[in-house]
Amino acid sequence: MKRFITEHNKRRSVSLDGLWRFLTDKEDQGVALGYQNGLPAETTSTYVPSVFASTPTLLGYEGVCWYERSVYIEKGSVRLHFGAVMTDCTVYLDGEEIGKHYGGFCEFEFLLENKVAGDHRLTVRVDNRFDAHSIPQEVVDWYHHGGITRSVTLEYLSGVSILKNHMHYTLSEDLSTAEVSFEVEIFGADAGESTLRITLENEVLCSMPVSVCAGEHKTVVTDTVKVENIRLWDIGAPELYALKAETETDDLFDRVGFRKIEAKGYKILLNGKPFMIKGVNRHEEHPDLGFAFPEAMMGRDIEIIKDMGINSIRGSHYPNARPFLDLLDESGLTFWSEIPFWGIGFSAETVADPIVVARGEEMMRDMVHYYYNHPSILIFGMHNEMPVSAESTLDLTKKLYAFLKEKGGNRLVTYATCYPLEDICLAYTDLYCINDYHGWYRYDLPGTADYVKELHAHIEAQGLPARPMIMSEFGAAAIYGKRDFDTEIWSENYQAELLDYCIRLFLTDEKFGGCYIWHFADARTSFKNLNRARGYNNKGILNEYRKPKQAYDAVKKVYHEF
């Protein structure tokens, strides 16, 4: 897969990025017409990764598209990895279906065994249409792109291959030592025996014999070992360790960090010290390139964010690309990762739909599987602005919360609500995260302070535990360049004043653990579902091309004061 670190030395990987044959299928007749067996001659070319809307004639297209390319595969077993496909896809090799995947922002893979050496035809059917079971639902506040939006790779497997290596650890009370074990998934590309060795910073922590049959998957959990003199991963001091798992025929490299995140009373503690979140929500979206976001711009976004004094990013509202998380790991910025259960479009009945629940659970498993080792991820999010007064949402929240507390590693688990006074799910969160837009949708900026008092009183009256409150969304829209002597809505002046007022209010409240501004940069949305000026959510501190508004200097000033 595409990352900012080298994952393999022994395993050979081939990028499948580049030009693919491409064909729209608005009437969804492709399968009946046999497109999986070869696309007709009247195709065009498109670049992978990209989105449909990169082609001007496909702006706003919702429907089925087909991608095809020739792939040379050597004899044996291979791993075919997709960074993301929007939203529903079926993958074929030489006309044979090899698998399906649902979930537009999640990584996935297929293992192909005993392939014959030679040229093969790889075909992908991509469908970005909404239906009753979609996550998110059709009413959504971002542009509904479609396409193969992240990189595709082909990896050659041999012998005892390593598919994942999750590092589990518990830090001592003084945080100087760690009890460490590893959960390793191996696969028999060929039947055989080998020695699994795991090293951390070139020190061998584990060496054990393993054996697999051809085509067998096996999960191995190592004994627990002690690692001493821990260098902690922290804000601005991102100590990272090189992790390697290897057999005689394969290897898997990663970077990990040791840190402890917890919520005690009204405080968030990172490595035992109070941590005040000075955050921002960020869409991983470019006005011309959509969700096929360039790696160079990821680095630029991080530099802009650090300059403002921001220490945490919420990946709104979906898993972000792995290269971005690699950059966060090494930059010492923290991250809130979530799946696209974006709620206004969800009814209580939809949340109860078994297909919707199953899809959400699968997305959560994908996120945890691929992102588990990233130390920058301090928070896993379950959903956003769902109908939290409904029993169906309570059932879903209980299920997701239990999964993440058991399988998510040392993370805080939460969701964001815009209906806190009617919320029946608040017992199943580590942080009380509130989305509120006093001063914008409610044109009463001073009323924010009264609303905060009401929230505190409600939590106390419900007998809920003392936990940190986070204002997970707040802000105001401003049209880039609209400045005047009057401080009025839609102006840069008003947005800057609102953010200054709200940040100071939240960060001086002893029951708050921080806040996340909505949002980093203006992001494209849909005219069809939401009436947004210019077709953008204009609440960005910067415009869509990362040009700063007046709010940039205001946020930088106030965040650097705290």
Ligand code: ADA
The other form holds:
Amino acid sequence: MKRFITEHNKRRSVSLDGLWRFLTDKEDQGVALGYQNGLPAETTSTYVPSVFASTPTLLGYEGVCWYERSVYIEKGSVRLHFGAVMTDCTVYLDGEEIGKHYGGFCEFEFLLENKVAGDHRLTVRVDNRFDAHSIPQEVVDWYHHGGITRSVTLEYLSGVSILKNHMHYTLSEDLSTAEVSFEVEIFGADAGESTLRITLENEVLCSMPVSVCAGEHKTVVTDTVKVENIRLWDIGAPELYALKAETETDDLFDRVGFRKIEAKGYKILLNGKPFMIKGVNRHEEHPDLGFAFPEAMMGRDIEIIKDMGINSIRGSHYPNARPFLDLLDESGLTFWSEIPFWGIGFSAETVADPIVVARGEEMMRDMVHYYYNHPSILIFGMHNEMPVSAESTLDLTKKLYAFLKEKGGNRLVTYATCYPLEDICLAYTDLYCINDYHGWYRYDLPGTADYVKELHAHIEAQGLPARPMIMSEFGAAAIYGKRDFDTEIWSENYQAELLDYCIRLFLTDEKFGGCYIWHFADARTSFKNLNRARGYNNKGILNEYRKPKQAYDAVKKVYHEF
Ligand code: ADA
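Return one more block: the form predicted together with this ligand, after the form predicted on its own shown previously.
And the full complex, kicking off with our chain again.
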């Protein structure tokens, strides 16, 4: 799969990025017309990965599109991996359905067994329409993109193959030693026996016999071993370890880190030391290329973010691309990863819909499955601005919270609420994360201070435990270039003043664990739903092409002071 690290030496993998045949199917007649058995001759082509809207004539397109290409498959089993397809897709090989996937920001894969060597036709039907069960719902504050938005890879599996290797660990009290074990998913590409060897840096931590039947999936949990002299992964000092799992015929590399995150009283502790989040929300969105975000720009965004003194990014509001997480691991920046349960669109009834719940749970499982080893992820987010006074949201929150606490590794689990005073879910979070725009939607910036007091009083009055509070969103829109002598709303001046005021307020409050500015860069949204100026959410510290507004210097100054 597409990463910024090499995942295999033994396993051969082939990128399927590039030109694919492409056809829109506005009337959704494709299956009846047999497109899965071959697209018509007049079909054009498009680049994978990309979004529909990067083709100017498809701007605003909502509907079905078909992708097709030929792939050479050697005899045996292969793993077909998609970085993300927006939003609903069905995948066919030589006309036969091999699987479906729902959810526009999650990785997924199919295993194809015993293929005949030769050229095969791979077809993907992609549908970006919304329905009653969509996550997010149609009303959402980002652009309705569609397409095969991240890389596609084909990998050849042979013998005892390794599909996953999660490193579990517990650090000693003084954080110098770790009790480590591995949960390894193996697959029998061919029936056989092998030795599973796991090395961390160059030390062999496990060597055990494994055997599988052809087509068999097995999860192996290794014995726990002690690793001494731990070099901790930390902010600005991101010590990473090379992790390798291999059998005679296959291998899987990763990079891991050891660190401990906790919430104690009002403090967040990273590696036992108080950690104040100086954060920013970021959409992984490019004004022309949408969610097919260019990799070189990921690195550039990180440099810009570091320059401002930011130490944490909230991947609002969906799992970000793996290469970005690789960069975060290596940069010593921390991350909040969440799934796109995005507020306003969801009614209490929709949250109770079993299809919606099942889809949400699957997205969460996918996120944990693929992202588990990334040390930069300190926080898993369950949802954003949902109807938290409803029993249905309480049920959902309980389920997701229990799952993440059990399976999510050493992470804080939370959600962002904009209705904290009516919120009945607050017992199921490790942090009280509030989105509040006093200085924007209410034009009452000084009111923020009173609101914060009210929030603390509310938590206490409810008898809820002392936990760090985070302002997970706050900000103001500013149109790039609108600067003046006064501080009118929509101006860069007003935005800069607001951010300076709020950050000082939050970071000097002893019950706060930090804040996340809304947001890094202006991001495209939908006129249809939200009627936003220019069709953008203009609360970026930078504009959509990453040109700094006045807020850039203001944020840099204040974050560097703390
Ligand atoms: C919400 C939401 C963000 C964005 C923001 C805004 O808090 O979570 O995605 O829409 O409001 O700009 O109003």
